[in-house]
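Okay, so here's just one chain, in structure tokens, the form predicted alone.
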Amino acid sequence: MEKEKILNDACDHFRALVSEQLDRAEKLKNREILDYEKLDRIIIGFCGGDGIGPIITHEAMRVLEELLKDRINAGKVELRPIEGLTIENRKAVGKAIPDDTLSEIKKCHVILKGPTETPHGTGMESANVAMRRELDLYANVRPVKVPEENIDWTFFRENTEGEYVLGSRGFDVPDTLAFDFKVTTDEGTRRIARAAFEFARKTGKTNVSVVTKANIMKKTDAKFSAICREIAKDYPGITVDDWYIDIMTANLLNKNRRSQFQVFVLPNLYGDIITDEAAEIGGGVGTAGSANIGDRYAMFEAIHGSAPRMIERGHGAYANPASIMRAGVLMLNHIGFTSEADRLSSALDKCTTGSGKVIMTGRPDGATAKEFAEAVMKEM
């Protein structure tokens, strides 16, 4: 391939991406925020996903059906299963989210979603990335608490930009080199920064840590850090500090320092990585939930994968649904059902570490997902 043709192709490719992202940046300036208190009925959608996803999502739906039965009977809440978000369907139509499935998702106000598998070698975007973009779920919020170690962290990961927004649309020169692209917009950074500082203000936190690699990524990460500090000026009672992602991963393991941290705000990729580390410290990724929040929609999910090996071994029934139920707690708090959220959270604590602990091993020597759900409902 001639060098001049490569350069022309690269320029055309990059020009189209920049044009698209400029349009996206402009749209970010026009925001409409949904007020759940003004809704006559809240529709909660349930997407099973792949592997163990349908199993644990089904049990979470059973628990929420019991927990919210009075609101459901009064017509204030609808629980709506949504089919189609499976790897088979996505492969068949060649889309991260089939059009009809996306249409059904958009008819809901919030979504509780099981893990989805990303097909390898197809170039297809992950369903999670596509859903975050299509629903503009810009804030990925992950809490981690370990009371006995005085750990109370909340991570605000920017969810729609960074390396992920164009992750499947890089530029490749066969047998020579390849480029991927990272995007940071001013408005996208402002809204995730403000979400983090607003959370800190409302919950009485006194510190927000901005985590980047601004010493290396001098355009994108430096912009992210500068805008976070700009937003911080509106919150005089909250201190802000800057950290590089590499040292922060070490700090979370440093028992002499980690209890000093409270709220974190990070670009997309770093947030993806470090929240898995934090979840492991908090008891494992299999027990952690995650919130993906936008102005109009919100999606809540377990942060672990679809565990295809468990399905292959015939152990799917033994999958631990604690993670997606924890995501359900985040969802209930988000829509203003705080008393129900507290009931579910307390029941989960008892069933995972407390007096009613259910032994989950992922194998026949432990409890099933159904048995775990039954125990949670009993504790509720």
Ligand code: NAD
Given for the second form:
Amino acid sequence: MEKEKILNDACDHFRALVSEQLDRAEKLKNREILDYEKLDRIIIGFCGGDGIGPIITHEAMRVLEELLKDRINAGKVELRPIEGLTIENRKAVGKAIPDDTLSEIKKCHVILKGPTETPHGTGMESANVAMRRELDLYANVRPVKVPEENIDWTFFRENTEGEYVLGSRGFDVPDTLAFDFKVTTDEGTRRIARAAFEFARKTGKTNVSVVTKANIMKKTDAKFSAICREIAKDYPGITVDDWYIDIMTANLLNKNRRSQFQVFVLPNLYGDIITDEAAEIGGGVGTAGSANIGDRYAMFEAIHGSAPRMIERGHGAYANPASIMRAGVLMLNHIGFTSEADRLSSALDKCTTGSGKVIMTGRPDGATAKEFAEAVMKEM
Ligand code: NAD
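Pass me the form predicted in complex with the ligand as well; I've looked at the form predicted alone already.
Let us now look at the entire complex, which starts with that chain.
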């Protein structure tokens, strides 16, 4: 292809992207934050998802029904099952989230979501990526605790920008070269930084670590880091330090250092990678949930996937619902139901450790999801 033509195509492509991103940045300036305390009734939506999703979500809903029964009877809380977020439906309509399901989701305030399958090679967008965008869930929050090592980390991963916002909109010249784009907006960084510092303030944490690759990504990451430091000025009791992602991945493996870290704030891609590393250190499946938080909506889910092979083997009933129930704890804290959150959290601790541990193997030689839920309700 002639060089002049490639340059013109590239300029047109880049111009369209910049224009679109300027519009997005402008929209971010008008924030309206929902105050749950002012609501007469909080609607909690439950989306089962795929594979083991409906099984574990159903058990989580039963546990929450029991835990919140007084508030439900008083009409202050509604638990609302939402149908349709299944791979069969999504394939049939060719959309990551079918329109009618999305409009039901938008009638709720918070969502507890089962894992959703993303088929390889179909080009279909992941339901999670679509939900983060549609509900503007900009903060992915993941706690990781290892009490015996004094590890108590909370990760705030920016969830809507960076490498992901234009992930399928790169530019390539066949057989020659390829570009991808990474975009951060100042407001996008401010809101994730503020979420991390607010969390640190509310929970009595004394340090926030900003993790980037600002020595290489000199526009996006350097600005991310500078904006986090600006926000930090509003939180005088909280110290802030800066790290590069490469050394931080090593720090998390260093048993002499890792317990010193408390709260992390990171751009999207680094957050994606390091939260999986941290979850593994924290004990993997069952040990934690994940929160996706925006100004108007919030979605909570397990950290694992839909385990399709468990279903193929006929072992779905033996899926471990602990991770989605931990997501339930995050949800209860988020809407301000802290005493119920503590009750569920300590019941889960009792059912996953020590002498009261319910043995979950994922096979018929272990307990079922239903039996696990019953043990949790007994402990509550
Ligand atoms: P996976 O988490 O589904 O499975 C990994 C392994 O962990 C498997 O051996 C599985 O049997 C086991 N496992 C997972 N959850 C379990 C549970 N609750 N109880 C017992 N065992 C459990 O990961 P994968 O195989 O990479 O992904 C399968 C599908 O899930 C893919 O389509 C992927 O896109 C999707 N996925 C969805 C989410 C989400 O919705 N948040 C997250 C990750 C993966």
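Rigid core (definition): largest C-alpha set, two forms, superposition within 1.5 Å. Positions refer to the first chain, counted from 1. Note that the coordinates shown come from a computational prediction; the quantities given were computed from them, not determined experimentally.
- Once the rigid core is overlaid between these two forms, R190 does not reach a Cα shift of 2 Å, moving by less than that.
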